[in-house]
Every structure is written in C-alpha cells, then in structure tokens.
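Taking the form predicted alone, here's one chain by itself in structure tokens.
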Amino acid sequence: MSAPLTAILIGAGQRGADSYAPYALQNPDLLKFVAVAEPDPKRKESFCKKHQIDSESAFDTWEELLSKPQIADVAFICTQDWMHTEPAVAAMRAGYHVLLEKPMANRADECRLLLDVSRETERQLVICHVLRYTDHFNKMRELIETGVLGEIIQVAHRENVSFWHMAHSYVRGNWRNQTETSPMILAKSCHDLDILPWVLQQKSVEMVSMGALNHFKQENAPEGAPKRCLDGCPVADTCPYYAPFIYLEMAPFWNNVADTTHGFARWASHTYPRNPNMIKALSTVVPILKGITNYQGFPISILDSNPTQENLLKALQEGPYGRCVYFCDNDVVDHQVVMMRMDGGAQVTFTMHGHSHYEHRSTRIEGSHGRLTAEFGLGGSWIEVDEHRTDWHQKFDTSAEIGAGHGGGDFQLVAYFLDSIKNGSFEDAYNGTKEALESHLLAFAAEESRLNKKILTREAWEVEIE
C-alpha cells in the first residue's frame, strides 16, 4: 500500500477544516494533512488536535507556512474570497498540488493569473466546484447524453438560497458586501454557472442579467426594531429572521433538512426542533440520531469553534451574526436572474434567490422528446424522466448520505483531487481549471449585463487561453 499524500491546510474554517478536512480522519491511508496556517487560535488549535499536527507546524500566516521550503504534496487553500490569489500562486511556485476554494478569486484578472502560474508550474490547480462530483448532476448528465430527452430546447434552474441562509451569509455574514468579498453572483452561483453548460455540454454565446437587493433594507424594518436581536425586538415571536430562532432553536435548519429528505430522517428532523427532549432520549437507543443531538456543524460552526448554547448566545450578543436584517451593512442583491443563449441552442434561464423556504436547487430541462425535473436539496435529492410518446416515467433517488456536504459532492472532489495527482495528468488536470474559469467569467459578465442593462456576447468575456 503506498503512503497517503500529505497536505497543508490554509484557512481552518467552515470549508477547510470542517467540509474537506475531516476526509483525512475518515481515509488515514489516502490523506494526512501536516501543518495549517489559521489566524483564529481557537480554530487553529482545533484543527491541530484533530489532525495530531504539532505546534512547531502550526502558523498563523500562510507567509510564515510557505517561506519554508516545501513540506507536503499538496495545499488546501480555503482563505475567503479575496485572499485565495496570494497564497495560491506562492504554494504552487513552492511545489504544491492546489485543491482551492471557489470561487479562483473575486477578480477576472486574478482568475486568469491563477491559471497561467498553473500552467507555468505545471502544477494541477483544482477548483471546489463540488456539484460535479455529486451523483445528483453526474445522473443528469447521463441522462442528457442517452438522448431520452431529443434536442434540449429550453433549461430553467433554480438556486434557491433558503431565507436563514440568505440572513446569515449574504446579509449578516462573510459575503454581505460585494465591495469587500465578491457579487453574490460569482460567490454563491459560479457552482451553478459551472454546471449547467457541463451537464447540457454547452456553451452559453449570449446572455443577459436582472437584479436587486430589495427586501433587507432599513426601510423594511419592523417598527420599533432595534439594531441587534436580543436588544428588545418586539417581533421576535414573528420574524423569520431572528437571530435566537436560527442560532439557538435550530428551527429553520432541521426544517430544511426535512423538507428534502423522507422516512425516519424527515420525522426525527421535524420533531427536533419542536421536542428535542424527545430526540435526545431517543438517541440513545437509536445512535444515527446523534448526528442530530450533537450536530455542531453549519451554520452555528460559523459563530464559534465550540458552539455550545452558551458561546453562541455570547456571539449573538456580540457578534455579527445577531444584528438585526434591516440593520446591516449589505448590498449584495438577494435575487437575480441570468438568461442564455447555448451554442448548442438550448435556452437557459438561471435563477438566484435568497427568499426560498428551504434550501435546494431545481433543475426542469424540456427536450423535444421528454421532460426532466429534479430537486437537490440538503436532505435528499431524485430525478424524474417523462417520455413524450410513451409517457415512460421513472424516478431516481440521487440522496447522499444525511449530512454528506453537498450531496456528497465535498468528499468525492477530494477523492478525485488526490486520485488526479497519484493517477491523472497534468493537462487533464489543467482543462478542468479553464473549465472553472469560464463558469467565473460567466459571473463576471452576468454582473456587468445587470449593472449596465445590456445583453452581452460570448467575445465579451472569452478569452484565448493557451
């Protein structure tokens, strides 16, 4: 059996340490990681502990990790959006593999960057474009290229960003500000805008973009609200945005999860919030349930390290995470729409908004022959095929695993990123980065149409990459 690949760790959040990472813990004989560079000292040492990474290996910096000569085959780098170019092109230049956060950057021109220091130091460069990797859209493209389907005429997806998500990201959290992190766009959808053209096996040649920001303004605050949560809302009992209801209660979350799953799953994660004691009780004599009891992952992992009830009250007593919707410093849109031309003459209509019930996302692709509908949301996902001629119908189950992170689609790109370097080539590698760097510029020019009300075309953003 031959050694696991190592690796080093930068930025030990939510993506790094607790979507990616933990792939390590579960495959010792694939993957071991030996250092990590975190600013934050509670989650650097977090980390450490679970990996057995010594303190001499530990660093606050990504400069202080890679000034030293080259430890580890590859680099998990996992900063937030604006910080991914640095540390990206200094870890190839040493010598390292990049398994690298989407999106590439929050510039077009640093995406490209990104790709010629890949090419330059023939260093594989893998984006987390994790929707390709999951059995969901693997099966939709299948499908399609059956030919079930006839020539596809016209594609309407959805993302459909559940309202808590939309509050906590986009409004109180990381990504709230284009100006500081990325449109909302490329930061939530460059999946979405990678997907579609790979399963339709098409490229868009014309589109155009509307949207706004309209709800999460000051104007629509309740009367009487106060700027933080806890500091005497009197619609608390009301409003599907505050804090202690998303944070501290769960409600929101475990609904979602039983909107998208079935059986046992779906009745113990609508019961939770509504009688934990009965869950807890139940857990143990039924273990799968303590993946419900003990869950400490997102979105309250974002809060605190060690989200307890009693450091999350704290954070929403002190922190971001607990101001008021109305109250924030936010601009991204919380809905937009991106129309496309394919080259292969499907029309596509995109869809991102951050008022969803519950988290998913729905695909309907209508082809001269037959009809297909799917949703992929955080519980579980299927697929439906309709015949014209026939009416051949038939369902198929594409769930992962309750709590696989997206659909199973962050564990498979890590697999496949590991088995690239040990068995693929460089230039299969290297097509997949010009892959993701179309879907980026994609955003960019959706952005640039709903900025300057204008159609665009494919020259616009295309660019001739070697």
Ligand SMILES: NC(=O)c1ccc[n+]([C@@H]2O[C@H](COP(=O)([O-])OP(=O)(O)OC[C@H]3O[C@@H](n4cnc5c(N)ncnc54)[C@H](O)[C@@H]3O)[C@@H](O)[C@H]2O)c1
Second form
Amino acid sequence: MSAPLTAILIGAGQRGADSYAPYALQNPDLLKFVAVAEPDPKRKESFCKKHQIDSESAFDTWEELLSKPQIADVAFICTQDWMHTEPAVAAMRAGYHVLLEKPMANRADECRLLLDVSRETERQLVICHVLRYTDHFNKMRELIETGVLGEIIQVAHRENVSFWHMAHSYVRGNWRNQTETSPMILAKSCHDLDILPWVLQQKSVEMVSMGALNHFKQENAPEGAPKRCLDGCPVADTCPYYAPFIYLEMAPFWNNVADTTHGFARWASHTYPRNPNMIKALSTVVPILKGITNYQGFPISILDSNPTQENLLKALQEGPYGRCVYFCDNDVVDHQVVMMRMDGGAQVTFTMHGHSHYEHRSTRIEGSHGRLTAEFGLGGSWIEVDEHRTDWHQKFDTSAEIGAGHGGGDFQLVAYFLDSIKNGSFEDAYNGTKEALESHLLAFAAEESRLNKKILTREAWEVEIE
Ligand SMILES: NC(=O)c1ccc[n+]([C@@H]2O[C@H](COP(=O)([O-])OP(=O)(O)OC[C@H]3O[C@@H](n4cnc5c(N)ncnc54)[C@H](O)[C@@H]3O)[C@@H](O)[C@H]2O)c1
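How about the form predicted in complex with the named molecule, since we already have the form predicted alone?
Let's see the whole complex now, leading with the same chain.
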C-alpha cells in the first residue's frame, strides 16, 4: 500500500472543512491533511482536532502558511470567491498541485492568470465543478453519446434554487452583494455553464441574458415588519423566510430532502419537522434515522460550528441570518435566463431562479429521435429517456447516498483530483482547467449581456490559451 498524498487546507470553512476534508478521514490511505490556514479560531481548532494537526502546523492566514517551504503534495483552496487567485498562484509557485473552489476567480483576467501559472509551474489546477463528477451528469452525457436522442435540437435546463437557500446565501449570506463577491450567474451558475457544454459536447457561440432582482427589496416588506425576524414580526406565522422557521425548525430543509427522495427516507424527512419526537424515538430502533435527528450540516453549520438550539438562537438575534429578507444589503438577481446557440446547432435555455419550492436542477433535452428529462435534487435524482419511433422508455435512478454532497460530486471530485496527481498527466488536467475557464468566461459574458442588453457572439468572450 502506498503512502497517502499529503495536503494543506486554506480556508477551513463550510466547503474546505465540511465538504472535502472528511474524505481524508474516511480514506486515510489516500489523503492526509498535515497543515491548515484559517483565521477563525473555533474553525481552526475543530479542524486540527479532527485531523490531528499540531499547533506548529496551524496558521491564521494563507500568507503565513505559504511563506513556508512546501510541506505537502497538494493544496485545497477553499476561501471566499474574492480570495482565490492570490493563494492559488502562491501555492502553485511553492510547488503544490491545487484543488481550487469555484469560481476560480471573480474577474476574467485573474482566471486567465491562474491558467498561465498552472502552465508555467506545471502544477495541476483542478476547479471544483463538482457536477462533472456526479453519476447523474455522467449518465446524461453517456446517454447523449449513444445517439438515442438523435440530433439535439433544444435544451431547457433549470437551476431551481429553493426559496430558503436563496434567502440564506443570496439575500442574508455571503453571496448577497455582487460588489463584495460575484454576480449570481458566476457564484451559483458557473456549474451549469460548465456542465451544459460538457454534457452536450458542444460549445456556445452566441448568447443573450436577462434577469433582475424582483422580490427581496424593502418595498416588498410586509407592513410593520421589523429589521430582524425575532423583534416581533407580525407575519412570523406566515412568512416563508421567517428565520426561526428556516434555522430552528429546519422545516424547509427537511421538506426539500423529502421532495426529492423516495420511500421510508421520504416519509421520515417529511415527518421530522412536524413530529420531531416521533422520529427521535424511532431513531433508537432504526439507527439510520440518526442521519436526520443528529444532522448538523448546511445551512445551520454556517450560523455556528456547534449548532445547538441555544447557539442558533443567539446567531439569529445577533448575526446576519436573523435579518428580515426585505431589509438586507443584497443586490444579486433572484432570476436570470441565459439563451445560447451552440456550435453543434442545439439551442439552450438556462434558467436560474431563487423561488423554487424545493432545491433541484431539472433538464429537458429534445432531440430528432428522442427526449430526455431529468431531475437532480437534494434527496435523489433520476433521468428518463423516451425514443420517438419505438416508444422505448427507460428510467435511470442516479441518486447518490442521502447526505452525499452535491449528489456524490464532492467526494468523487476529491477522488478524481488525487488520482490525477498520482496517475494522470499534466496535459489532461490542464485541458480540464481550460474547460473550467470557458464556463467562467460564459458567466462574465452573460452578465455583460444582461447589464448592457446585448446579444454577444463567441468573439466577445473567447480568449486564446496555449
Ligand atoms: N463547489 C461548490 O459547489 C461550492 C458550493 C458552495 C460554495 N463554493 C465556494 O467555496 C468557497 C468557500 O465557500 P464556503 O461556503 O466554504 O465559505 P466559508 O466562509 O465557510 O469558508 C471560507 C473560509 O476561509 C477563511 N479565510 C478567510 N481569510 C483567510 C485567510 N487569509 N487565510 C485562510 N483562510 C481564510 C474564512 O475564515 C472561512 O472559514 C467560495 O468561493 C464559494 O463560492 C463552492
């Protein structure tokens, strides 16, 4: 058995510590974290404890960690959107292969610089486009490759961001204001702008985009609503964005899991917010239910790394997630459409909106010989194919294990990255990074089109890359 690859983590937040690093704990023969940079003392301490990192290898900032000589094979860079380029460039120059969170950068020139440095240093730079590593989208690509749909004529792909996730991340949370972070089409949808050309194996050659922020504005606040939900809100019993409903009851989260899952798991996750005591009692004889009753992940883990009811209540009283959604400093859109013509002739409409009853992506592909429909949700996923002439119909269950981040994509991405370092070639990895760049350029172009009300053709966003 060979030794595990060693890693440093920059940014031990939700993605770094909770989504990717657990892979090392479950696969100690493949990956071991040996150092961390994280300014939040609670997060740093918790990471060090879980991964047995001593205090000499725990730093407050990426600058401190990367000023030391290289101490591991790879760097996971999971800081916020505006803090990707500098640590990624420094890490590659220090000798690390890099797994970098998306968006790779929030400016086109910085995305370009990242590729240049990857080429110059010959360090692999893998971008966390997790959907590429899911069984769901791999199956979709494989089905299209079989030719069962014939010529692809029209694609309608929707990113249905749930009302509670929209409120959490894009109204109250980290991605609410594009001057501080990224426009919604980059922050949320660079995944979709990556996966559509990848699944179809066609490039976008023309696009137009429209979108706006309609709902989460002061003028839509209910009469008498205070600035914070807990300060006597008159619509506490009816507002879907009422913070205790989202974070203390967790009802929308569990309803969302139920909406996209099946059988017993569906019943249990639906029942939990209505009758928590029943599910808690049942979990003593059906241990699998502890996945529900002991759940401490997204979104409550963002309010407090120890999300007890007491800590959550304090966070709602004092922190950003207790704010009324109509009185936040948000400006990102709550709906946007991108229409594209592809070089293979397909026409694609991509719709993102933040008012979905439950979180899922849905896809409909109409071909000359058949149709594909699909749903990719928090609790489960499926793809259906119908052939026009034979009326052949098949349904594929592409669900990952419940709780597997991004339908299994988070862990499968880490597995891919490690394998690519050990057995892959720099050129293959670099080609993947070039494709990631393309999705970011599409997002910047879509934003330009939306803001300037312009139809753009490929020359407007394409860049020459060696
Ligand atoms: N791939 C995906 O599907 C996906 C999903 C969600 C978020 N993201 C992206 O992942 C990134 C991280 O998001 P998150 O939700 O984990 O954010 P987060 O805020 O939870 O984590 C970022 C961490 O970086 C730390 N940090 C700040 N300054 C630092 C410094 N100088 N040195 C080291 N660490 C520093 C912060 O304290 C924080 O703990 C973002 O770019 C986000 O857009 C990707």
